[in-house]
Amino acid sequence: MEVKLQSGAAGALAADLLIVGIFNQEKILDVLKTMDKLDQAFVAQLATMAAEDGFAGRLGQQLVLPTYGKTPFKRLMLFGLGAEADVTLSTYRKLGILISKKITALNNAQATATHNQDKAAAKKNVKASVVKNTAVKTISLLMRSAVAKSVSKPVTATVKKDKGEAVPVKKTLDGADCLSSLVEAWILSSFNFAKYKTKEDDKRAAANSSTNCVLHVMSLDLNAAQIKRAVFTATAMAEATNMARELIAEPPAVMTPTRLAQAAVKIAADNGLSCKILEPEQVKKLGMGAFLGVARGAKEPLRLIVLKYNAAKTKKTIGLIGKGITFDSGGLSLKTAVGMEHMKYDMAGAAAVLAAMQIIAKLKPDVSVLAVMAATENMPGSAALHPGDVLTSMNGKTIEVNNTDAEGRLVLADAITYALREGADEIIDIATLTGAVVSALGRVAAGIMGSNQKLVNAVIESGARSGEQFWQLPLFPEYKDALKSDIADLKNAGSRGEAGSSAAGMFLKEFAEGKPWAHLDIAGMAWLDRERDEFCKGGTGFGARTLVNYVLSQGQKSS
C-alpha cells in the first residue's frame, strides 16, 4: 500500500473514497463543513442522509454514501470513533480493520461483476458491455486523532504528586501512533493465503486486496516526516507479521526445518542480518542432547537457525528464542487425531521471531539482538525418543523424559543455552508450549512468566501497544517439586493436569542461568479457528510485534 501526505483542503483530492472519522454524538455537518472547497449545500445533504441512516458516531459504526459526481471523491465513508474520552489506539486499529474489509468487499464485488459479464458475453459470442467501475484504488483519509482534542481520562497509568496525593495525569494520544495503528491493522486485515486454492472466486478474492491502493492522508497534527515514519513502521510490522502467517499456513510437508531455515537465510540476506544454519553434526558437537533427542524420530533433519542484528553503539544483546516444531505428532506420546490436526502451527514461535528480526533490521534500534530458533519435527519414527529416556542438555543438566509430547521445552532449553553462550544478556523465549495455557486464558491472552519482573512488565507493556494481550502466570518454587526425577536432574513434564504452563516455565527457568528471562506461552493466540479482528482463520503471527516493541523500548529508533 502506497501512502502519501495530502496537502490542501480535505476532500479536494479526486479519490474513489474519502474516509472521515466522527466522534459519538458529534455533529456530522460541523465536521463536513471543514471541507471548505465543497458545495456546502450538498455537504448538508450528506449530513442529513447520514442522520436519516442512524449514523451517530458509535464505535465501529460505518456508513458509505455516494456523492453522485458532485464532489472530487466518488464516495464518502463515515466511521464512528466512539466517545471522544474513550478513544485509544485500539480505536484506530478498529478503523483500519473495517476500512480494509469494506474496500476488499467493494473490489471483490466489482471483480465478480466484471467476470460474470465477460463470461455471459463469451457464452453468447458477443462483445461485453462495460460494467460501471466501482473498484476502490485511490483513498483520501482525513486523519482526526485525539491529539487536537482534549482526552478526559488517562491513556496510561502515569501519576503525579499533588498535595501528597497520587492523581491520574491526562495524556493525549500521539497522532503518529494513531496513524501507525490504523495502517498496521489495515495491512493485517488484508491477509489472504490462497496459494493452494483453485477456484476462480478464491483467486479473485486474493488478488483484490485492500492494500492494492494509494492512500492519501491529511492531518492537522502531523507533518510529512511524521507520517512517513509512522507508515514505514506500521508497514514493516504488518508485512513481517503476514510473512509469519504465510510460514505457518504452509503444509507441514512443505514447511520443514530445512525450508524454515531457507526462509531465514532469505530474510537475513534481504535485510543485512548475519545468519548461521547449524545442521545435525554441528548441533551434536555442541552437546545439544535435548534438541537432538526430540529430532530422533523424524526423517527430516533438524536445523538450528541463528540470526544476529548488530547495533554499533551498544554493549547489550537481547536474545530472542523461538520454538520451531514444524509438525508435532506428540512423538511416542502420540496426540489424538483432533489434537494433531493443526500441529503445523507448532513453529509459530520461530515464525514470530523471524518476523521480529525482519522488522528489527528495518527499524534499526540501538541494541543488538540475537535470534535462535530450534527447528525439527516431533515424530514417532523407529528411533524416536522413549518415555523414560534420559537426555543431557547443552548446559550439562540431565533430563528424564516422561512425556515425549512435552518436546518444546526440550528444544528451547538447548536454544536458550546456545544464546547465553553466544553472549545474550537477557532472554525472551516464545512458544506454543502448553495446552494448559489455553485452558487457563482461552484465546484472549497469552501467558507470560519470568525471572525478572521488570522484564516481564516491559514485555506486557510492549504487547499492549499492538493490541497483543498477556497475563502473568506464577512461578512458585513449589512447581519445581513436580519436576524432580528419581534418576536425572529433572523431568521434562510436571504433574499431569496441574499448573501445566507454570511447570513448563519452571523447567525453562532452570536453563536461564540467572540471566533476566521471560517466557511467552502463545499456544492459545498463535492459531484461530474463526475470523477475529484483523485476523482470518489460521496462524496469527502473534508475538512478533510485541518482541519488536520491546526491543525498540531498549534502544533508540534510528531516524
Ligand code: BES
The other form holds:
Amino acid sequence: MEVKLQSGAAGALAADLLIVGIFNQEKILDVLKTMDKLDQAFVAQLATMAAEDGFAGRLGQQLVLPTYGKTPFKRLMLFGLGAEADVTLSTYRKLGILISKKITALNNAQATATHNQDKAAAKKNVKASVVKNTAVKTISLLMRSAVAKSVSKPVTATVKKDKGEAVPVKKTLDGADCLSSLVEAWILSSFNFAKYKTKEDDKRAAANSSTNCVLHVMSLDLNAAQIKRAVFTATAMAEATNMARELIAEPPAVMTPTRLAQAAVKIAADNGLSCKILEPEQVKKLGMGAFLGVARGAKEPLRLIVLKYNAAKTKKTIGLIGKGITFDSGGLSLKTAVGMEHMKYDMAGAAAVLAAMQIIAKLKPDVSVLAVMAATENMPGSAALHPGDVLTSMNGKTIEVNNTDAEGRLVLADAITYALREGADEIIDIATLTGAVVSALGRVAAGIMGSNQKLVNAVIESGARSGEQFWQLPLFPEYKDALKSDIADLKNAGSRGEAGSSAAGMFLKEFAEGKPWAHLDIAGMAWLDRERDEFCKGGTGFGARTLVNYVLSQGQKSS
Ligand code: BES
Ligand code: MN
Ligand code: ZN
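Condition change, the form predicted on its own to the form predicted in complex with this ligand:
And the full complex, kicking off with our chain again.
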C-alpha cells in the first residue's frame, strides 16, 4: 500500500472511495459538511440516505453509497465507530479489518464479473463489453480520532506489582496510535498465502489484495509529520508480521534451517543489519552441546542465526532469542499424528524475532539489539538423541534428556548463553514451548514468565499497544524440583501434566545467569485454527510487534 498525505479539503480528491468513520449518534451531515468544495445539497442527500438505511454509527456498522458522479469520489464508505467515550485502539483495529474486507470483497466481485464476462464473450467469439479495471485503486481516508473528549477506556494491560497483586494499567489514547492501529490491522487483514494454489479463482483473490492501492490520509487533529510517522510505523510492523506469517506458512520441507537462515541474510542485507550464520562445525567449537543434541536426529543441518542492530547512541544491548524448530516430530519421544500436524509452526518464535529485527532496522531506536535464533529440525533419525542421553550445554551445565520432545528449551538454553557471551545485558526469549500453555490460556493470551518483574511488566504493556495479550505464570522455586536428575545437573522435562509451562520456564531460568530475563511462551498464540479478527487461519506472527514496542520503549527517539 502506498500512503500519501492529503492536505486541504477531504472530499476534493478524485478517488474510488472516501472512507469516513462516524461516532454513535453523530450527525453524518455535520461530519460531511466539514468537507468543503462539495455539492452541499447532494451531501445532505447522502446523509439522509444513510440515516434511512439505518446507519447510526454503531460499532462495526458499515454502508457504501455510490455518488453518481456528483462528488470527486466514486463511493462513500461509512463506518460506525461506536460511542466516542468507549473508543479504544481496538476500535480502530476493527475499522481497519472492516475496510480491508470490504475492499477485498468489492475487488473480488469486480474481478470475478470481468472474468466471467470475458469467458462468456470468448465463447460467443464477441468482444466483452464490461468496464474493466474498476478495482478500488485510490482511497481517501478522513481520519477521525477520539481525542477531543476524554476517553475512558484506553490501552489496558494487567501487570503484577511488587506484592503480586494484579493491577490494570491505563494509558490515554493518542490520535497517531489510532491511525497506526487502523493501518496495521488493514495490512494484517489483507494477508493471503496462495503460493501453492493453482485454481484461477484462488489466485485472482490473492491478486486483488485490499492493499493494492494508493491511500490518501486526511486528518483534522494530526499534522503531516504525525500522520507520516504513524503510517510508516504501522506499515513496517504489519508488513514484517506478514513476512513472519509467510515463513510459518511454508511447508517444513521448504522452510528448513538453511532456508530460514537465507531469509535472515536477506532481511539483514535489505535493512542494514549485521548478520552471522553459524554452521554445525562452528556451533560444535562453541560447545553448544544442547543445541547439537537436538539436531542429531535430522538430515537437515542446523543453523545458528545471529542478527545485530547497532544503535548510534546506546545504553544497553537487548538480547532477543527465538526458537526455530522448523519441524518438531518430537524426536524419539515421537508425537502422535494429531500432535505433529501443525508442527511446522514450531519456528514461530524465530520468525517473530526476524520480523522484529526488520522493523527495528526501519525505526532505528537508540538501543542495540542482538537477535539469536536456534534453527534445527527435531527428528527421530538413527543418530537421534536417546531418552536418557546426557548433554553438556554451552555454559557447562549437564542435562539429562528424559524426553526428546522437550527440545525447545535445549536449543534456547545454548542460544541464551551465546547471547550473554556476545554481550546481551538482558534477555527476552520467545518460543512455541509448551502444549501446557495452550491448555492454560488457549489461543487468547501468551504465557509470560521472568526473573525481573519490571521487565515482565514492560513487555506486557508493550503487548497491549498492539493488542497482543500476555498473562504471567509463576516461577515458584518448587517447580525446580521436577527438573532434578539422578545423574546430571538437571533433566529437560518435568512430570507430565504438572505445570509444564512453569517447569519449562524454570529450566530456561538456569541459563539466564542472573541477568534480567523474560520468557514468552507463544505455543497457543502463534497459530490459529480458524480466522479471528485481523488473522486468517494459520500462523499469526504473534510477538513481533510486542518485541518492537518493548525495544522502542527502551530506546525512545523523538522522530
Ligand atoms: N513444540 C512443542 C510445544 C507445542 C505444543 C507447541 C503444541 C505448539 C502446540 C514442544 O517442543 C513440546 O513438544 N513440548 C512438550 C514438552 C513436554 C515433553 C515436557 C509438550 O508440551 O508436550
Ligand atoms: Mn517438542
Ligand atoms: Zn517444539
